[in-house]
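Take a look at this single chain, the form predicted alone, given in structure tokens.
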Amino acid sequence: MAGIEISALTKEFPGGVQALNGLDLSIADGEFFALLGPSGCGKTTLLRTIAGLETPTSGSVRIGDRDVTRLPPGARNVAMVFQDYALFPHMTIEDNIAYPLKIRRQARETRLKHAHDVGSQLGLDGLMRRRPAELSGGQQQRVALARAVACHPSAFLFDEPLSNLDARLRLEARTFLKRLQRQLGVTTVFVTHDQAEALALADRIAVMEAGRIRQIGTPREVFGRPANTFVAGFIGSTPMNLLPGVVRDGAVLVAAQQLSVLDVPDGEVVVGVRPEYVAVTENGPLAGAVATVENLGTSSLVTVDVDGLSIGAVVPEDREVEPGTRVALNPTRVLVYRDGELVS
């Protein structure tokens, strides 16, 4: 096992396409961490190039205390799995699990028992004779996952290994998978455009936009304090609120209503609050016209017209509204923005 750490990390691509952007990033051993951001964003680049499949044009990439920057995948004692598994549909399963072994050159005897051990951890008994296209999406990405366990490697990369499973299994692998790296304590580098998936597995995420890094933290720190606007309306299942206000004596007013009092210079600013902590009440700061209603199933998603600003707000199944109600909304947690960088 070991940590991972990138220094100044650029790649560009013929025809001047920057794909990562002097990126410094820094990965504790044994951490689960999640790359994510929307397509485009340089997150696979930067797991490729971690895994040796991309060279950087600079910069430096660190596997425990050895530079890797320049070594050949093989040997950075790295395993990756692909978001289509890339398992080899002419082997068995066990032939799959244990090649990785064979490029190690152990006997066969050897291999195909450590293959079988792993195969059982992960639920593979009775399957091992078969091929790739007899099983499941899930049972082909449990096979994936003993592949990359059956190396020992110093670290996972995983690019976007849910994504082609149904809601139900993506929710069952997810699981399987963090109580997986719990017990192997692996470093793990995941990368997803599911923020979903990044909050309920990772310890720290990264998000990331045209080759950037945006922001660093925890689950509960990227959620609850995104660092800047484009953080605050890529996270959360429903999009944050951000709407324009103003500052005035330390007041902070949205359509001309004073929300909280805050230790902030006047001027124009972006408020952003989460429909989950806007409260429909009888009597609040703004109030408008109930515009439509999203079943969220134990929620709904209001959407209400204040003078002119659409404002979601998250309510129990038992208080849903009908469109076209008045109702006034009561901001619990407001964030304020400035220049698109938090300021309170």
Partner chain sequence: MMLVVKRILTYVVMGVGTAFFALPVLWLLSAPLDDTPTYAVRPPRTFSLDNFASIMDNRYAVASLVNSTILSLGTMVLVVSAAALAAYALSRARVPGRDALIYLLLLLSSVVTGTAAMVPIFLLIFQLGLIDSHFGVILVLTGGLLPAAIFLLKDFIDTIPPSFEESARVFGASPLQILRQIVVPVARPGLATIAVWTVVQVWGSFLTPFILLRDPDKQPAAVLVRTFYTEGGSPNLGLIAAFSLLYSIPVVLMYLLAWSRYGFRFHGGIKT
Given for the second form:
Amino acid sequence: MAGIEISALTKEFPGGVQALNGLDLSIADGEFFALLGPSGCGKTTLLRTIAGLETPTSGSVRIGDRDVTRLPPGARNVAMVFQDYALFPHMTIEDNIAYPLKIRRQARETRLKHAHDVGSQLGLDGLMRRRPAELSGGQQQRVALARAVACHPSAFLFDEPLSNLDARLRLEARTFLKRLQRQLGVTTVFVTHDQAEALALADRIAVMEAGRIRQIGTPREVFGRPANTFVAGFIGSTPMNLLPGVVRDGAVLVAAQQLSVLDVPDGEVVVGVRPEYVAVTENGPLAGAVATVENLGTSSLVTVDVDGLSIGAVVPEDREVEPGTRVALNPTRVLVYRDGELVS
Amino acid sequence: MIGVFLVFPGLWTLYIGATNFRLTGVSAREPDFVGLDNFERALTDQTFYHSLWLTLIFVFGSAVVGQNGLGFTLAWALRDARKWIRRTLEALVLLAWILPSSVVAFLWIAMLDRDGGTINALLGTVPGIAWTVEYPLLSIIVFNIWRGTAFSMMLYSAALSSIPPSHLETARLAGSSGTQTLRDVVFPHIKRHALTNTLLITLWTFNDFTPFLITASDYDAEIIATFIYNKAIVGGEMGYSGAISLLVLLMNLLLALVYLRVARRRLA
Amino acid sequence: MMLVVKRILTYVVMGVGTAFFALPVLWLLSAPLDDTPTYAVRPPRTFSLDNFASIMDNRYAVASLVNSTILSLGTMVLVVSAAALAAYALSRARVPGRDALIYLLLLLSSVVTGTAAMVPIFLLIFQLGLIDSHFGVILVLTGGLLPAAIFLLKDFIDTIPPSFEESARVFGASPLQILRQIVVPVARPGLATIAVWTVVQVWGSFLTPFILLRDPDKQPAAVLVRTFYTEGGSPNLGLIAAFSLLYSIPVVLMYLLAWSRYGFRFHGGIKT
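Having seen the form predicted alone, could you now give me the structure of the form predicted together with the partner chain?
So here's everything in the complex, that chain up top.
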């Protein structure tokens, strides 16, 4: 068991592509940590650098009390689960799970027994003699997990572990994964582009963009107070309203209406409000006509045109409004961004 | 390995071509450097031009038109034929391709024979025509179509199956006829394959020695391959045939470059 | 109406095609079993296996099949091992201009393995003193087949996800272990395809052994079959037919084997 320390990590690919740009990151022992970001943001490169599959251009990686920056992947005592699971098609499930132990020269009987123990822990009884191609996607994912568990690493590295599953299975696997991580208590770093997955699973999240970390925090912090407009726009299943506004004498104005009074200097700002925190009422500071109503199941997303701005608001299922109705909006938990960064 | 057997012969041909190297006699031991004489001789040699012309007809008739056309026709016709029909015909075409060249050469000697040959029997020609003697070039063209169509057929059926069905269905919904569909949907899709295919079969046919096995050294079917063989191995004139080899090599490379050019411009 | 015409047209094309491709091969099936074969395609007049017996009596016939086997297997071992290493390296290395290089080699090889290289190769082998040596033929054939083999195999290895090897690396496997335990087993269908392809190519190759082997004791079947003439100077049809059939069977069998086990992995996208 070990924490992971990353300092000033830079990775430049041949051709000048800067995948990681001076990253600092500290992951605590036993933490479930998510690397979240759009594709091409460097999150997978970071994970692969921790695994040792990529060599950093500069900077260092420490796992536990060892500097592993120059160590080959096999000497780092980490286990990795790949997006495509990388189950060897020519081996049975038991041989797949036992493969790491074979590399460590354990006797065939010992390693098969161990593989079966881990297999039954992960609900793979009865599948051990089959080949990967005969298993469903969800089962394959568990085999990949079992193989990682079987080598008792000091850290797990998961690359998009749920992205190859269909939507229904993904929820199930998500719960399973979280429970497994809690049981084992092993430091786990996983990469995802799905913000809901990161929020649901992780103890802490690092949101990345273009080789840099834009915010590190708990799911609550990242969701509730995004540190910049990038994170604000990326997190949340309904996108945050980012509205042009001004601050005059501490009063925050959007469409010339005062939303709240905050202790910030005057000037042009971007005002962020989550649709979940916008109430549709009879009287509020912003007024406009309902343009569209999208049913989200237990709630609906209402888009309202206010002086040429489209503002989203989430209403509970018994409070729907008809398109065309004039309504007033009352935003709460207003965030103010200046030059893209959160100021209040 | 590749270097030794591909690049080295190329360079060496250049050297050989510039000497009067012969397999026997004085110049076998001490070849003299004769500069460009061999190339000059080749470029003024009527028999060389004769042979080159035959080769062009052979390549154009059997590969560019024959194998390409028949290969595509078969691939298109078999596209939604019943499974056993497709399997049988494919197997037959493939068989012509995989049988050893000495064997297929003999099969066609039998087919084309004057007295007992099957072609004459089918055409009912009495007395029979000695095809390999009277029409040697036509004989090897037909033979080569038979021999090599399999590659084009397989390549085109792979290409045809890579056309998204939705495109064909869109054409059908728009009410386009068979020829229109071929022109507007199918050809744009397989253009790249067609170019690659034509290039490969052209080069293969250019360098194929098998026709020699049917028509031997018949002057009216003395394509470049046979010509070089006759000059070098039979006649022992290494220097001269080396020069011709190099010319042929250059022609092939030129051909490949032209194709690549066209391919890049068309498909860029 | 149009549909009917199209139907008929399709069947005519297929019928003529079938006849065109089937007729020559029929001779190969009927003549060997005929007591007195002619050039005509016809069912055997008097059924007999004498033609096969006469192969056994021919001192060179059996030896030539052995020679063909030696050449095929020797070339196969060289081609498969060299192509596997080269293809793996080319598939995994990040080399700029890699695809252009491979394509160029492929073009060059299809140009050079033909007649254009006949003279230099003959001289090269002549000077090395490898005329009449199986080893010389194997070397030349390997050189000629290697580029295409690398190309085909690279195409195959490209489809193996790099995550297989990376996964093994994270578990601590050495490069040799990865090659032996992961890459070779996963690439086995591709390797087998290349092996079959090589054997078939060599088994049927005529020109190279024809010019490099003068001694009839060393000639493979492809070359030898051209020497079966009767004392009168006309071709010994019975012997030729029977021998041709015998000589063709392994090729067909190998194709069938490859087909049934792996299917024809034909990559239509021989891309530039």
